[in-house]
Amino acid sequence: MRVVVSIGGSVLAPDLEPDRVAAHAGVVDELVADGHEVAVVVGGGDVARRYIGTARALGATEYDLDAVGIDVTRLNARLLLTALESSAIPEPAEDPETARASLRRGETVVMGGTVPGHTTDAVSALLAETVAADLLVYATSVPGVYSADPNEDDGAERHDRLTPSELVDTIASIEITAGSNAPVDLLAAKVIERSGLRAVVLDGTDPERVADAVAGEDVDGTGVVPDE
């Protein structure tokens, strides 16, 4: 199974622990053994948004903001190919179609941001998509997709299963109210709809629930399923 895996940054390296780094590669290590192929993309998370706040306390563009973000997360793509025992490329790929090069030669793939005005959920989608990938994971820190932000609505439900075009209408819906936060941007779930992609979005603080995913087991999460 070809497979891209989103980690974010506040999942892989909330504090820059080194043993959950290597937790999470132990895990990536693990898919490859089984014969999946792999590609990852890094999130900054909070790490990334000290250096923004502090950028944009010093006059920085949107643009350049965007730039320092997409930096942290590089770097915590290197910590992440630092941990790995399985055989990958010596530095972040800086766009999806190294990164699809990199995996026809058998390699695992690590990334992080590429260009300023995409986050890494939508960097995940299209890699997912130049991949022809068979599952895209999303490890975050909430346990799927829910009708409303869970942090701003106590009634929020989550959802178990969505479509592509499901997922889009609640994402648009959440994004559209002023302060909450989608698990997966609506880019990234657009990019999903026109590509039909399977996707899982789940709580990744446990990386063992990645592999998980990946066996096709039952995972709190929110399953998209392409409409037969």
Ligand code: UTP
Given for the second form:
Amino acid sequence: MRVVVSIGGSVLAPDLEPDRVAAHAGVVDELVADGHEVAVVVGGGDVARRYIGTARALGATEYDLDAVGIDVTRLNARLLLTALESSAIPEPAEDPETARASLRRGETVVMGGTVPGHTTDAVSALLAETVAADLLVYATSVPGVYSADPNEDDGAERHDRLTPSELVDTIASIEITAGSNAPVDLLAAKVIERSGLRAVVLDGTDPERVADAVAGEDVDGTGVVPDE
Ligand code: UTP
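Can you swap the form predicted alone for the form predicted together with the ligand?
In what comes next, the whole complex appears, and the chain from above leads the way.
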């Protein structure tokens, strides 16, 4: 199976703890050893937010703040690359085309952000589209997509299964509420919809859940399954 795994920065390296990075790399190596083609997109997490906060206070433009964020995602990508044992791309890929070429050479791909204006959620969906992935796994810090932001709304309920267009509607209604955080951003949901991608959104703080999702096991999370 060709798999794109999106690992949030707050899941991969919240504390820059090497064991945690190694555990995520171990799961990627395990998937490769099982015969899967794997491309990983790494986010920036709290470290990126802190850098962005400082740069904003110093007067940086939004475009330049995005560039700061991208740099942090690529730093995190380098950490994961360092911990990988399988044959991998030598440097974090800077765009989906480079990632695709690398995957075709049989290398495991790791990348961070690409260009300003979106997040690694969207990069992951665009990469999954570019390489025609069989599955896109979002390893986030929340166990799935809820009807509302569970941090803001006690009545929020998790969706076990959504179609891509239901995903778009759900994310759009969460994003419209100021201050709410959706586990996957709207651009990513739109890309999933237009290409009919199969996706899973799960709590990736235990990296083994990613392996379980690829193995087709019933994981705690939200499955996004296109209509036949
Ligand atoms: P993240 O993908 O980690 O952002 O990229 P996020 O979704 O806000 O973080 P999480 O999921 O809560 O951890 C960090 C920042 O880098 C910039 C954006 O500013 C983003 O917020 N970025 C990232 C880009 O501009 N382009 C990219 O392709 C990726």
